[in-house]
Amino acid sequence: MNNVKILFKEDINKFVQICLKEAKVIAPFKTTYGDTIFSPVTSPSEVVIDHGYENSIIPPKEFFLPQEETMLTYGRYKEGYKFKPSLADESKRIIFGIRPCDVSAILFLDRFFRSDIEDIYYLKKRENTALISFCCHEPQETCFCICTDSGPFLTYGFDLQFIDLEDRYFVEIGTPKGEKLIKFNKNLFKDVSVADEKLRQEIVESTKNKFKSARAYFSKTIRKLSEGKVDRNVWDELGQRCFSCGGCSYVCPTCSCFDVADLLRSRDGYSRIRTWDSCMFAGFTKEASGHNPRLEKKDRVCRRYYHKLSYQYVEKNETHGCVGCGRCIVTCLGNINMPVVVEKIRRS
């Protein structure tokens, strides 16, 4: 089979049909807010296919680590403790509509959960999850995919790719999962083209050109983060000027700190749980003893960049660890998101 695809606008209903039949399909949606939010779909009329390249505040990961997830039970006996592990979600899902960024975002999950300890809540769900992944060709003003080498268009990642192609998509598989979404589909799918390969290399071209400035530089800061150059006064404003909301964390594609707590769910059962953290809380690094190596909120504002960029974390991590989704741009109330903190680096 072709590698690349044709697929009609005037079809793409019956595509979602079809996935709906073989698996989950968890799509862009509309809330009677006006939001858009990934949310688990019954209808291809749920579905909101074109959103105008606006995404969703709150990122795709959820379905992968979500913001609550118990991973065992227990109880008290007469016999002493017993431990009931909870199964990792095994049901088939497809996440239609996702964009480049949140697929570059979840390829660096992965590597992280399958580091040291693989971690299997989120590797079974990982891999019973198809990626279809929608192209920006209109990026909004707080998008800086481009710098991060993680949009508007990926060359891998993805199962399957949409480019736009005005009446039609332009449809790249870039997996075996992908593939087998076409076979499903074979029908409604035809051969590409050579006007398609001159509008979709056309398209991807003019795309580039309509990030009006580059919003973030990061080899410089890089290197000046890991080679411990940046002054400590960056830091000091920079921690003024947070909230330490943790919304940065909540809202970053990358981002995978969580804490683990015991709950008492009756008078002897027990739930283990985990939920997302933030290292931009006060108490996420307070030790056993009651000392806290990161009190200030400068110090932590540090550390988290320190992760995010510092060679250390580039080379165990395989990339940094922005995809330039712009959402912490959107989100914090202090202004010190990612292409800010790297251009105060950079020019310190």
Given for the second form:
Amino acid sequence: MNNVKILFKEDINKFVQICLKEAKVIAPFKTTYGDTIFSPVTSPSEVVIDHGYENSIIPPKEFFLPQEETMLTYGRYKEGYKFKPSLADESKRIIFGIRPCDVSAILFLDRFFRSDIEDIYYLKKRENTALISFCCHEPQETCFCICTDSGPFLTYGFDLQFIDLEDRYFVEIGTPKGEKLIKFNKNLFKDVSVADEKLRQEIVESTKNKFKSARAYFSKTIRKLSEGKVDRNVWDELGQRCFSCGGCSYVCPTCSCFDVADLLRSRDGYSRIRTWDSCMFAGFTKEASGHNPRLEKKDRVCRRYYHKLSYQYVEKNETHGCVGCGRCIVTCLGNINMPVVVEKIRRS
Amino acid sequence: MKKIIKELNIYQPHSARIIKIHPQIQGHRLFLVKFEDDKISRNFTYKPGQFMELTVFGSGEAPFSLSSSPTRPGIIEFCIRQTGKVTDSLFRLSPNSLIGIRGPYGNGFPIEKLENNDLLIVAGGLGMAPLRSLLRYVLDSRERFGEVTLIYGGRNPDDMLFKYELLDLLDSPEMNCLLSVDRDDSGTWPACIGPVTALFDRIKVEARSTYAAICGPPIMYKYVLEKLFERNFSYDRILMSLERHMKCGVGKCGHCAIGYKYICMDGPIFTYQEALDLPEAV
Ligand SMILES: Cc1cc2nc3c(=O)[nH]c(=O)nc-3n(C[C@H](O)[C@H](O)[C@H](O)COP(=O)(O)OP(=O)(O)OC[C@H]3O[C@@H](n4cnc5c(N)ncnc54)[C@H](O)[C@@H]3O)c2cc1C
Ligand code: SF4
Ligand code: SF4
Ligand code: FES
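Could I have the structure of this protein in the form predicted in complex with the partner chain, to go alongside the form predicted on its own above?
Time for the whole complex; same chain goes first.
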């Protein structure tokens, strides 16, 4: 069992203050439009964790794989050209109030960027960032992390995990990094009583029944996709509904494909940048010869779901590529989203 | 979060200098390149079939097959066709210009497996670029391989990459070099004239002890495979180089994915059997 503590809600701002002293804090923040986004904050009053805030529009992957990131710069010098790596800001960061589904997605990306050849741009930022996860007791209508085994309560992956017990938080310590944050202010954190443990258990149990609308039954779909037994009509139909806008990939916390370009950014030279890309764009696979192996939209929709769900990828990534955050449900204009596609394939 | 194992930036190119540029056929040139840093240059080695990412300053980065062979270290060669942004700027450079270079990437040909076997190399168009590396490698370590046959065809003599070098091999006792063009208006072509498929009828290969290495435009694969099946080649003795749009070269950007493999990491060389098992391949 993880090391556990109690933090009273009246002390939460003090804890945020401690975090602010320790590191740069990134937390859920309400924009003037009423949207929830993750943003660097400077005071506890900016943090919205208390009223069952909805999932951020853009997932926190943006703090590890930014939508646009400079990889290196180069310019002309006396001796010719010189590349200068542009490594990330290495200051310590805390993502405060991250949701369990998003933590699971970051674990997924960790494995990917670490596998075979290490991607230092991602890993450096990751290494310097602590994740303080807040469990969800009031899932949104679009949430289905319960079907993907990536929430609403985690057993590992977080540095600290907070579970709301009405007037207090049940705090679980997942790593030494998390432990350190608590140690700084021992008197804020109280010992856990038997009653606390019991209430925690009750909340964990009762939350499971609160998932309603969005559901995805994966196993049959995974089998069909992996064995190439999906009816062609399914892809035809989905392809007709897709606008190739790429929104589904951008908002998906486990999608990580990127494009690379060299741009003239300043008087002394060029920047090599990487930007989010999407396998739903026609140009994603266009080859120098003009040949395009995924010319049609249906082929690209098929590709996206094959990557997310096929057994071949599950084996490679240790899990399927969906954490049930529901963002694709909110984003896609064509109503192509994980639960819908899983269901269509399952029934086909 | 575990510690980062190597503090190494895989995306960081090294400086390299263009030593020479040999004109090839229309729109194609052979670039001879050397690392600026002598130490890197000395320690650099690779396998035929691997590729590198080249940076042309101000334009960007693109993948190109190594056309030279590691048996001749020091200078590395790329046979490049002008097709767009990066290659346009590359063609504007002159000898002594600096470029960026990183790699080698990809699996390359399984040389250890090929040793002591006969080899049938079939090239079409720019497919000669990686296969020239294999050919040189094999000829430079001749005793480690059995019979070697090259089949390479083009529309006319002005279409043939590495033309003079290959014509020199026509009478070589080391190998069987079969070159053919569809048409020859100049009347000076010393090798065969006719469809490249006809060359298959002139070769004797023992399918059980031969590896076939193929690289060319997609349409070429179709007829070459037919010819190989006629001769009972088993699927795991046919090696093909697959091409996909690539960005990073190191398995991260996702562009080159095909089925559950990444061409830049698991390929570009696949056996026909492996390619068949990929849902999106041929
Ligand atoms: C493993 C591998 C080995 C290659 N070896 C050689 C070689 O030896 N010689 C050679 O001449 N060419 C080779 N190519 C093709 C070469 O990479 C492309 O011609 C080059 O990327 C085009 O870049 P560009 O900026 O000049 O063209 P662009 O202006 O970028 O584009 C022209 C066209 O090429 C497509 N394209 C762009 N970038 C890539 C890319 N990275 N990969 C594939 N298509 C792309 C575009 O969609 C567009 O249709 C190889 C490609 C791969 C993947
Ligand atoms: S599936 Fe939906 S969100 Fe994704 S590219 Fe198509 S229209 Fe856009
Ligand atoms: S596929 Fe949809 S629900 Fe699943 S993780 Fe991606 S955005 Fe979230
Ligand atoms: S080229 Fe980026 S993943 Fe293969």
